[in-house]
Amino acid sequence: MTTLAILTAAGSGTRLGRDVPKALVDLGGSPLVLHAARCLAASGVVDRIVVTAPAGLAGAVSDVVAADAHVACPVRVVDGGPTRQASVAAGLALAGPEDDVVLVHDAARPLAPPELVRRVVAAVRAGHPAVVPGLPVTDTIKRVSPAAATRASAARPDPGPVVERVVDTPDRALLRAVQTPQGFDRALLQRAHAAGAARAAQEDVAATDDAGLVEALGEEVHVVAGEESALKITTERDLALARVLLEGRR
């Protein structure tokens, strides 16, 4: 049996303020998507990679990833969808019966180390059909009621700063900041995407991660230890930190 990795790279990355999609933003001389693909391939437990590219850029992404000497496994690039969920579904459509494990990884986490990939795959193959990496939360987290803040602000001609009411304070010992790659039994992930397909077209209702679709089925999701280096690049500050981490590896 084999492991298929779906590498989502179709995001626009508007918060980075670049004129290219986020996956093609440079990090240390190579685009983010190539770093992510190299980490997947270097794990030694990924047999194939499907990259979901921004619409119309499948050829450009393929030129970057498929021809790279460090990505020593077959790569196929397809057009992604309007949301992350839709993009994953496009990649999942290429899974075959031989792919008993499917990883879903984000090009926006280009420095997820190979050992993290191996940890997730090992947990799935050990009998946990849905596995996500996560880090303990160190900040105190407050759950708020934003609807109350909206009503209070709207009632005043000069509302000032938005003030949100705290609902409760979750025990941070029970919280994890979830990362990718996330790993799944293929049949379970296909069932989860089929059940949630109606959400995929619109950003405001689409799932932000695949584990959420599995949870919606009432199935269990398990967490393994994440890695600090698997940070998500969203802003220029994140990109600067990734450069520092990359230089440290070199």
The other form holds:
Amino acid sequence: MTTLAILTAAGSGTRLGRDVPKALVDLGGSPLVLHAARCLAASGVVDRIVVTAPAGLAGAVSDVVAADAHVACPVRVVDGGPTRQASVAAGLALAGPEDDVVLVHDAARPLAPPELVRRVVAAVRAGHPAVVPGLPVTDTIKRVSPAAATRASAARPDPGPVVERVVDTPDRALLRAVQTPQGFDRALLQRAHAAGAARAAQEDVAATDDAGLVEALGEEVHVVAGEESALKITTERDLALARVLLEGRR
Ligand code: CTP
Ligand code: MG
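What does the same protein look like in the form predicted in complex with ligand CTP, given that the last one was the form predicted alone?
Next comes the full complex, this chain leading.
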């Protein structure tokens, strides 16, 4: 009965726009992937970590994470794939029958607190085979038509700005913005990735989270309370906010 954590770090960080992959970008003296690995290790409920590395950087990622004194559990580094889904699948290939719980966590969420990891694992071990952390949303969310954005009329002298047609407004009280780590019964996650394998090669159809693959099987997914500090680093603005949060912790 062990818990394996897959730490996804193989993305390029296009939207951050740095000259190194996002997981290796510095935050307060350590790369994002190291912060995330320390969080997993500090939870006390993770037995092993498999990190997915960008192409050609497995050695560099291993030097950073496996050598760190704060990451006390065994770490293996594998090459990631072309999409996040493919990277998780590559990590999952290293799960064994002894791993009854598998966590999937993003290096892009470096400040997720250890108690969040414990909460997710506790919910899985309490009998929920697929668990995601989630926060209530504060914005009103609109669903828009998938058809291409349009202008009012090309015939008018000034067609105005590009617009999208609103389809509906889901009840905000029923929405959650989900985070990682997400936790799963290992066999269920393997089944979900096997069933969704055809989507893994292409970014436009690949799953953006693992719970989505479980939902596609028709299996239940449950939400536990998320944490503001588990924010995802996508842009420079997120990184600036993370620096402020880290300063506050220190
Ligand atoms: N990831 C991965 N393998 C990929 C793509 C993404 O392991 N082929 C990981 C990223 O390293 C990140 C997490 O999945 O920890 C979430 O992805 P995202 O925030 O989209 O990161 P990037 O893909 O690196 O960023 P961008 O989309 O801006 O290029
Ligand atoms: Mg991405």
